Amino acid sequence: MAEFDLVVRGGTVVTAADKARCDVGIRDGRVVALAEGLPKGKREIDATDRLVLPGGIDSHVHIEQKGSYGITSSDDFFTGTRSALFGGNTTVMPFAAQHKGQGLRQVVEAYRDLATPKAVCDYAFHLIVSDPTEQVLGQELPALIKDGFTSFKVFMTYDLMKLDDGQMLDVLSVARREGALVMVHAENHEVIKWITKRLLDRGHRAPKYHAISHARLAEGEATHRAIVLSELMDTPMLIVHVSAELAMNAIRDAQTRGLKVYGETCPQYLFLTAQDIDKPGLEGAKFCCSPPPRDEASQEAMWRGLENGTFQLFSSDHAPYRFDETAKLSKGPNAHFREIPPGMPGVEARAALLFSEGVRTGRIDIHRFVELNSTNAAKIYGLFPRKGTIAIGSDADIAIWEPDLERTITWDDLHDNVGYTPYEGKKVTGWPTIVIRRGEVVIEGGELHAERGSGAFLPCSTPEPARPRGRFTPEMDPARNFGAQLVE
């Protein structure tokens, strides 16, 4: 009887700290040998020449969820699995979102039944709050963080999401009691408002202006805000999708006075721009999304928070609306910007883009590549070591790279149900042509080897996150913590 269900034999594993050219054996889904020579196995990968990695995880993804626009997003449980495995992702984090007068059990067990007959890579679930009501904070948050949902975001502006400071307060006690972690949408609500009414006063509709609404200092602000509360409290915090210098260095600064602040940014603020919006007619409304892309002194912000360790994250918050009348258009071709969803896919092209401008282009190194796309985001969310590494006992999660193999990103070649991508064109080096979820082959030869609804769910723990990278001082400052000394 063969000793191993699969050897991946002769690659190069590569996990966040280490590197080594050996075979990788495989049993019962589980990862049991790291060695040279290994024992014949009933299935042999021939891994020579190729980079053998932990299975990505795309922290930060929409699927089969209503947004505040009252759409719900074009890919659902299969297809958004299904292209998140083919761009070697072997789990994903969307979320169960909250509405108002909605109760959190509700919408999470709604979300479950959506995701189990459906998703064919590994998923858990973030919780998006936006009403937190007394039921809520004292009893259905705490509850479903025992559970497993040991994260959830909140929203500093859209009309039927956002909570004002005191929500947030009130949300960042429970995390803090609980151990969970607070993840923030930050933008100033009111700002971007503000903008917009003028520009659509002046007749300013066309999807461009969607770029200038959602103004860098309105990010900026809204960072630095959410900040305070989170030291105010002494509860870990996470921003997510920051597109701007000005948001960015008000994280670096939390975290060189050693807030557990931590940074997430997305391929939209790396590879677009704002003139990607200005299209004729409508055009643009495809590269709409919130925060919007820059320009070209922000991506080159975004790629040294990518190096110096500012941002632990790298997500593609794949939020896919189709450009059609169920989704960009849904209010008619002569819609304003204000009316078109905000979002853009990306699951699948995620990781190649970020291996091939990062680690091919010296910018990153492979063990920097590995921490963004798999290891910080297991650590962060409470799946490490189950996910996120090649390890002894580790869920056998891998990716086999080609890292010489070229490829033209287009949407004809992906597999999501959104008609079109934003990275149309793009040409990249590197792309993952196996993948492995738990042992099993589930991609291989261009083809899906997954049944529906083989996906597993994970509950996470509720670790401390390991702090940001930066320089740190021990001592902390006796106002810092005041808030959560009023709630101890």
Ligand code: DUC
Contents of the next structure:
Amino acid sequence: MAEFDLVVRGGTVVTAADKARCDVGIRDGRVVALAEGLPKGKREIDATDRLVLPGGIDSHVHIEQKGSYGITSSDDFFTGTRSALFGGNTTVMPFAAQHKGQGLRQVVEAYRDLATPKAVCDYAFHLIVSDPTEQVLGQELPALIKDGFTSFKVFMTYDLMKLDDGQMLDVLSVARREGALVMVHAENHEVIKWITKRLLDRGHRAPKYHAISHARLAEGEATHRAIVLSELMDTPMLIVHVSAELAMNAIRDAQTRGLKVYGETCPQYLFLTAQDIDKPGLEGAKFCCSPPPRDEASQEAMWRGLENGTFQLFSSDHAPYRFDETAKLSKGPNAHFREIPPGMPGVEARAALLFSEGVRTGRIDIHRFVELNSTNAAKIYGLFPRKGTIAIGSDADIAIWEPDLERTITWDDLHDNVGYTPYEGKKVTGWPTIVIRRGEVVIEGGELHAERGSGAFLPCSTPEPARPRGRFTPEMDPARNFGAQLVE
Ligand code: DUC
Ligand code: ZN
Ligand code: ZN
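Now show me the form predicted in complex with the ligand, since the one above was the form predicted on its own.
Okay, now the whole complex, with that chain kicking things off.
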């Protein structure tokens, strides 16, 4: 009997740390051997001249989720995870989103019910906390963290989701106590509201004004303020979807001071600008997201942040809204910019965009690519080493890349339910053409070979950043971490 269910033979296996020309032996869904000349498996894949990389982890996607404008994203768990697989991802992390008045436990259970019958890649959930009641802070959140929901997002803007600074401190204090990670959407609500009102009063309704209202100063100020709260509470924090240099520099500065502040950026901030929102009619609505794409200097800054390690995460922020009355145009053809739900798709193109424009141009090396595409997310969210690497004992989640394959991105070739891609016509070199999920070949020959519901739910352990390192404790600097002392 063959020792292996599957052998991936003759490829170049790359992880965050290592590179080797070797075979990968897979049994019972896991990697069990890495060596040259492995014996024949029940099934063989020839990976000669290809890169054998850990499956991507897109750690920030919105699937079948009611968003900050009350509109549900246009991908369900089948179409969203199918699209993820075709882009070389084997795990996604969507958000179980609490809206005001809802109990968190109930939100999580309902969200699991949506995912279980449909998902085709593996998934772990972040939570969104928009109503931090005593019940939520004192009971639901601690219990959910123990059940494997160890990261939660809070918003500093949006009427439906926003927390004030005191509520953020409440949430951070729970994270500190329980060892969880708080993710922050950092934009100054009052600044955005103030600008929006004046724009609309003057009759400025076009999508392009979305970018003007979501000023980069609003992002920079809120990022700085969020970091202050994190420092006061002596608790790690992740600033998500960073678009501009001001916010990035606040993160960099915090890191330089030794704080555990992490950063994420996304393809829209590398490949799009505010010019894309300035399209005729409502066409620009396709490119409205928050924070918005900025300008070429910001794109360069975001690349720098990926190169120098300020950003640990590169996620799509796949927030898919169809360009029709169900989503982007739900307020009709005369909607103004404030009535367009913010978000754009990207889960399928994310990794190829980074590979093509990052690795092939020499901006980042292949190991940094693997970190950004997969390993860092697994570590930061408590999925490593089961996910995020190719190592003995890890899940056999593998994307086999053709590094020289040239493709022009067009929505007709993608597998989401959105109807457009913001990257239409963009040429990329390199694409993952075979995807293996827990030892099963799920993408091959341009076809999906996975049953609906075959994706597995992944409980997360304590995120790596939230584990105490014995630094910056209140004892070392009592004045500085006074906030943390108050919760102990
Ligand atoms: N924040 C996100 O993370 N995604 C879409 C919209 C938003 O505000
Ligand atoms: Zn956000
Ligand atoms: Zn998002």
